[in-house]
Amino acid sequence: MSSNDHQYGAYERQYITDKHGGNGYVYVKHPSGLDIYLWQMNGFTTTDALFTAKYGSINNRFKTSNDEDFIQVPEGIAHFLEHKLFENEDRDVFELYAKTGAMGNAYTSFDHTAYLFSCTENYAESLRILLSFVQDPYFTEETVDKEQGIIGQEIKMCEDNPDRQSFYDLLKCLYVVHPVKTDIAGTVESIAKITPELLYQCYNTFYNLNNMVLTIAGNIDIDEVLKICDEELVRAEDIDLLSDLGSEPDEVAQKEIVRKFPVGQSIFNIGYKCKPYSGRECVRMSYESSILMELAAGPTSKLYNKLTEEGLINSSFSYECFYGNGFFCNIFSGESSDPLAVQKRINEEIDRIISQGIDRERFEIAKKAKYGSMIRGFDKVDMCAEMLLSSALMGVSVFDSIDIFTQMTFEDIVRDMPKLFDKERSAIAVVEPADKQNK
């Protein structure tokens, strides 16, 4: 028998609708131990497909049930490991593609790393595609010195740019053991350390099919692509995975960072650490952390039209809620002429909600806004796919996020300001010009 004889369709399907709209995807555990969840979206021509392996560069640490031990691997191999997936003796994944028409890439973030196609035709043979090269790794001392200095040149490159460094920097200032502080590509000095044997390594460990999710929308159809999973997947092992991301710390590593740069204006990133959330609680609190800071700097805030007339701020100016296993902050970016007065206003501003309340007609018409941008993501195969993914990821359902939305409250965000957005728990890190004279 090959590694993946079992009985094809041996399995149940789980359909999961929207209780409100109609929508509905479907979920599939498949004998091979891969989670699968596919939404056919008919009247669309589009079809976008994501296979996914929760493995990312926070996981450099880690242990299966047949090790003894924890064993640690080099900064940046989870997105080494991810550009030589492309690579084997006798294909190019890209000229496969070419042929179907699909426009293939990958990325790698913090705590997973994907591999998608797009397409407007020919789905199930790029479908095969996706899944044939990601399951068929090829490593060899030659393609490994060769990627090293590619990736090399693109690690220089990443520290030329000062928007990364005033990132990772904010990181380096809140997180004190948590790995998020490290860039996802590494070092020059740690991929120098990578070897053929440990890319294996990391891939057997991670690339099991019991850790990766496939998440496909669009103009499909179920049956078909069901039948190409059972065609197409090895079965695998479950072997316990477990990573070790330390034992973070509630308060920051340091309060501030300033280097100087060949930049013409500042740029700031100032965040507020938060404990780390999971599931439901995570999808809660970020929502309200969204909320919370459209309403103290987003456009329609008094300070964000404040800090635009003084000249604080420009249109560069975001913010974000940043969170995955382990880690969750929020953060306000930009350039400025003077980043600190920028998080002193800032500060004032939260000081002030918290103490004197929320408007709560500007709480309602944010929230209605932000549901209307969710409720428009559905008419996007794209969008949908990445739904699938990230509510995947969380361990909930698209729908549940919906639900979890609608039901948040007005006295939800008042109550959760203040551990949400605390001052003794914020960095801020600065990238000024190098020809700026210190104070």
Given for the second form:
Amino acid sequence: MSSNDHQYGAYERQYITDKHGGNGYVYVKHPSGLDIYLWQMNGFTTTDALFTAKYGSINNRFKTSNDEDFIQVPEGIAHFLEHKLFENEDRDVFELYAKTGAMGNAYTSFDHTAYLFSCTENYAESLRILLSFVQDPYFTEETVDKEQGIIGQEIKMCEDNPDRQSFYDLLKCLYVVHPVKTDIAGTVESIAKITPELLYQCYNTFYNLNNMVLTIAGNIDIDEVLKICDEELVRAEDIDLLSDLGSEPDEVAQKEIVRKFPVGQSIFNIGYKCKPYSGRECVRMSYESSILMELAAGPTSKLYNKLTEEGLINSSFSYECFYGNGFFCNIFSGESSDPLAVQKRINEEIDRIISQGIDRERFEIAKKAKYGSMIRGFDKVDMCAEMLLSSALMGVSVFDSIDIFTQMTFEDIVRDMPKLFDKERSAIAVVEPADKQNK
Amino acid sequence: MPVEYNRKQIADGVYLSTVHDEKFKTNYISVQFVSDFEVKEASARALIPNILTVSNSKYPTREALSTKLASLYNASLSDTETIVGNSYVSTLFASCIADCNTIDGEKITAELANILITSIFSPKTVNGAFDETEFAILKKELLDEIDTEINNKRNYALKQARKTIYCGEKSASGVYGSRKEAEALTCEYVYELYLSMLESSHIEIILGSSENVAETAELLERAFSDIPRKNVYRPVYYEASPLKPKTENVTERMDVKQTRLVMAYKIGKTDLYAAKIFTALFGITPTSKLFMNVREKMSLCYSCSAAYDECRQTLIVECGIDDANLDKTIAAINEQLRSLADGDFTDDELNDTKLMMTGAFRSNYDSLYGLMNWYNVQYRRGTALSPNEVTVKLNAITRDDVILCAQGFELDTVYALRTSHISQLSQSAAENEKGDTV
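Following the display of the form predicted on its own, present the structure of the form predicted in complex with the partner chain.
Below is the whole assembly, all chains and molecules, this chain first.
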């Protein structure tokens, strides 16, 4: 079916608004199968759009209603596909964007691949380019071979990044079977196995509009955007997509990985594996985790300041709650002359908080701080577009997230702390200086 | 409502600028101390803003200050250090959500401004110098910063390359200085330098706001207008770095997977806007010569990009490659520059580049922080043009302007941080290497 055959247009617009303020956006379940989220931001000049497939590096084993059994594909293929989609038979996508003035880009994460552009003019033409090229794959032996050289260099660049190596080492410690433990880009060896046929197979499976999301924020006219969607989107049949992420046990794979590399000081990642969450529960647990990490070892905590005074951590120390489809963990990272001592002290502080309780006043301050950070997120068009996407992937609205946060209570975090920071399910990854034993 | 920008002098060498646009939800205050400096002072100058942002006389511990900032809806107080031209720029930066976005309408912006002012003029001191204990912690953190500069291979290669590119100039210095200089720092010396920074630096204060912040502006003006000033520095930001008589080649070895290549080209007199368009066409946009040829056609690298330091009139190209392709990549990059100098680009390519550049400049309208930076650069250039006004200037650049600009660049330095596996070396590259033990 060509795009000209479409006569969409009769569908419901759902207005999603912030009950506390004037913010709001539109959601449309498009007849093509696509979920569309549009946030018109008055007074802003730019437009940021993301066209996203719910397909990332973890979706390496899958089946659809058309397949008899699961199919296993090489590691790094989702990222490889992202690169190759920019090249069509008769044109390069960047050359098309150059005519509209948009800056196009893309990225692949563990559980999704997003194609995006940002522009201050001609957003309608740029949107047509985006919707068109993502729906029009073109893979040949020749273009696949060429990309192996480029991505090979990207992989080597990542291998020379000790922060990234330490992070992936931690994931290898925490996860026994879940594919999150594998580098998004794959390896030079795994991408060598990628063929045009495999790319088409992955594309036809995951780049189905029923498995995709369009999020746009900024200087747009919603009617115009939907008209373009009607003209450009090709209806897709739902193919009952199923990914096999393995059966991940509660236990960690190993407690520690230490590797040597030319670094000036040891880099560490300390992680606590939790059971995976989804939807509203995942949003709530991620907020609780952030608050608890701040209370345990954030800059406002006694431990952070003691560790700093003792020279065990420096300003690179940070924390994050890392989660997605089938994985959820809390991570402290930084640089230290003695990462194992940092791990021991954090564990002791977690034990102390669990046994002696949380300071209610500090909880209220941490919550207020987090609220401030959330408000800042509404200050930029690209962040609003990303918020639309992350909320859509989570199955909640942007304003649901704020409600979930404001409803979070002191009692919630007291109750949930033991399961969010279980020492038995923790691990540490360290990249230490290559010449450490000689110092 | 359009962006409002004003800049006024409030004391000798002290200026207060305001940037206002009510569509945002955040307020920012930036205070820049622009100083003349000796290269050997870089470590001390890097340490001063660190000391000022972790505590002050009112909040004398990190924990107390961090907790106070958290209670102001995660207000931030941070610092950055850069070398601009031949000046050392220490910036203290504070930001918070706008008062109108707080839950109970609290006046947090003025409160944050008071914290910033206290940090600058009333740091935590003991016996007429910075607190020794805190000083020792921050000195160790500075040493950690210096030690870990090697961790990020791209930044490390650029830092090492700058030592040769700007050899004998202040720009050759890293912002943190050397380990030896940092180790030698004393509390008293750094405190004296801090006092001289207050007295003689050129000071640029920028208040970015999304609501009425007259009270905060008044607080800042009052705090800075009465400070004693002596031997005030008059910065000259624009000074071309001299071209070396012969291209300098430098190689460093490390046990890494990928070779990092940095090439620097210099130019004498040139039109700023022509240089901007040229650089974008050469190596910024995804349709640039470097991207389309060195990456896409030749598959030599994942990224190959160019950046133009307008203050030093120096163009820096950098990329990560297989060591065996070192010579080939150097030749390819030189060839792309030569092709632009020969006019090997279409009017469409030029117009597309202009469109992309003007779009990128106009996107500053959607970031208050971006607008503050924008007008800070305008001040350094001696202009006060809006993003829209600059797009007019960019669109006036002709094909001949770009060709003339490309013709003016000459190769000054080639630096390579190379993998230490000799088996991967190309023969000619190995032969060109001097005195290197593998």
